[in-house]
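Presented below, as structure tokens, is a lone chain in the form predicted alone.
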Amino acid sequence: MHAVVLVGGFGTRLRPLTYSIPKPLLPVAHTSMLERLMNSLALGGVTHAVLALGFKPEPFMAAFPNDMCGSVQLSYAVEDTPLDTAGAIGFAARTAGIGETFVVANGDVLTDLDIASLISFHRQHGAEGTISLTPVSDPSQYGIVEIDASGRVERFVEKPQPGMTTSNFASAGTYVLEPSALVRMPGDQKLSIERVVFPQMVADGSLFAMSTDDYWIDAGRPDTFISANVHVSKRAAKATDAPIHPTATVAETAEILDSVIGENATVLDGARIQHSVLLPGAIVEQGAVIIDSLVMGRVGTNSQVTGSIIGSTGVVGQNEMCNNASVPAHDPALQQE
């Protein structure tokens, strides 16, 4: 079985992480939400995947040096200019000579949705399409899709005002979809499957959903990244999961509270992370308070950072207040051209 996994996108919501990082490869708890995708889709039955890539494949060649991510064959399809969503999967799985029944899946999603399930419902219904549908409490954040008893897409609505649908069903990222569906995806030109093709598939009554409620997260906003992180951390499936990574240094008297501390992460003497992360490397200096933040760079000793971003280059000085600020607030290998 093979996927397409979108991770073209510029993850400008985590900036400054991912001047140094693309977003697919930043951890939840360790582990890039990339290779979290994978192990997810491999339970499905996928053992081919293509990157669908706007940007240069460099990094998450080095990621994976081997071209595999666990028990998944990586393959890339690099776009000249950006195709969004529909134009992306069309090139990318003829990029990989895809001719059988495949799965899309997005980069950035974390979800507990059993693949394999969702499979056997595409073809029990003989759909041409299928999207994964997930409950949302607020439909006014995201778009909804509308289906009969048997599970026919009958219409989108776009963030939905009041009154204007019953549905709290939201698309979850995660599609199926037959080889005769890149009829409508050339991937040659910009085109939104989201706005263009699933429309067409519902006027030919070829698009199919599955809801479940399983969990699942958009991991591409600050606050969502967070709570992925935590959600993840606390269940903690495999010791590697765990909040404090076993080669984190974290002092005795510093406090952790709802977080979770990377790789090579110091924290040191009377420090308090409150439901933060620091990434691979960060540093927390005596008696700095990290609320509600993301942390790459260094803090310094008694400074505060709450709703915050600190990239790989970022430094809060001593004794600083450093709230709702992305450090640096510019690209610092773009300046330096």
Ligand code: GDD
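Numbering follows the first chain given and starts at 1. C-alpha atoms forming the largest set that superposes within 1.5 Å between two forms make up the rigid core. Because the structure is a prediction, the values reported are computed rather than measured. First, how it differs from the form predicted together with the named molecule.
- Fitting the two forms on the rigid core leaves the C-alpha of residue 129 displaced by under 2 angstroms between the two forms.
- The rigid-core alignment places the CA of residue 117 less than 2 Å apart between the two forms.
- Once the rigid core is used as the reference frame, the Cα position of residue 90 differs between the two forms by less than 2 Å.
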Given for the second form:
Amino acid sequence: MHAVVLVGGFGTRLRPLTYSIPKPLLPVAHTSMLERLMNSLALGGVTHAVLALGFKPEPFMAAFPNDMCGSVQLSYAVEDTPLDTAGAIGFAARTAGIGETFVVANGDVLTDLDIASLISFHRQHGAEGTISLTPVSDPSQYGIVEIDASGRVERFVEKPQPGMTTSNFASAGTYVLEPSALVRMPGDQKLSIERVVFPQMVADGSLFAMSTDDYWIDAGRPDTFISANVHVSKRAAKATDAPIHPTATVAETAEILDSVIGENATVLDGARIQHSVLLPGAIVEQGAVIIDSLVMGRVGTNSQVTGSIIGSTGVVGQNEMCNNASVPAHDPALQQE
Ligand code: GDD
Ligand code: MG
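Right, the form predicted alone is done; let's see the coordinates for the form predicted together with the named molecule.
In what comes next, the whole complex appears, and the chain from above leads the way.
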């Protein structure tokens, strides 16, 4: 089975981390989101995945030097300009020569979904497309789906305003598509699957959806990226998921609460890390306190960082207070959207 994996977005909500590492390559409990997704696709029978790339393609190729991720063979489709979701799927599927039923996955989703059961649901319903659904508490952040008793999609509305729909079933960002759906996605211009293609398929009665209550999170926002890290490291299904990476240096007097400390990160005496993620190489000096934050750079002695993102070049000096900030601050020259 082939898959198209969408990994070409700018990762704006995780800036400035994504200035140095594209979102799908950021680690969740020490293993990149993309690797976790690939493992789950492989369990569902996927043997080849084409990465639909745009923004920063090189780190992806460098991350998989043999073009293999576990047992999945990788190939790449690099867009000259961002084609949006359906444009990217059309372009990538053509680049890889996909001509049979295939899977599509958003590259920032972490889930225990059994892809094989989604594929069999799709075949049983003779669908042109089948969307995996998950219940959410804040519909405004997702593509929201209304279905009938048979599982046929009656409405797909992307990021609805309050009152637009009563459904709280979100598209979980994993689909099964027939090759005929590619006719709707020429892949030569910008096109949104959520805003254009799915509504067309709904009108034709050919789109279905299957809901599950598996663990699911879109780790593409600061709060969900922290939650995903904490959840996976606490569950520690494998020893390598444990909260503190074996190469990290953590002083005995430091306090680590509901947090993940990445590869080669350093936490000095008396520091406290609470509900936060220290990315590989981060440094937190003596007595500093980090709460609800993501740190890739350095935080100086006795500083307090709350609800903030410190990028790879970010430095918080000594005795500073840093609340709800991005360090470095967003550079308008790098705003590409
Ligand atoms: N190749 C390519 N080109 N990929 C892209 C582009 C593009 O122009 N734009 C976005 N992507 C990729 C992103 O990298 C990401 O993996 C995926 O497409 C979805 O984009 P997000 O920016 O993460 O979208 P979202 O989280 O706001 O919403 C999407 O996911 C939700 C579930 O997590 C939508 O599909 C919603 O309907 C869905 O509910
Ligand atoms: Mg997302």
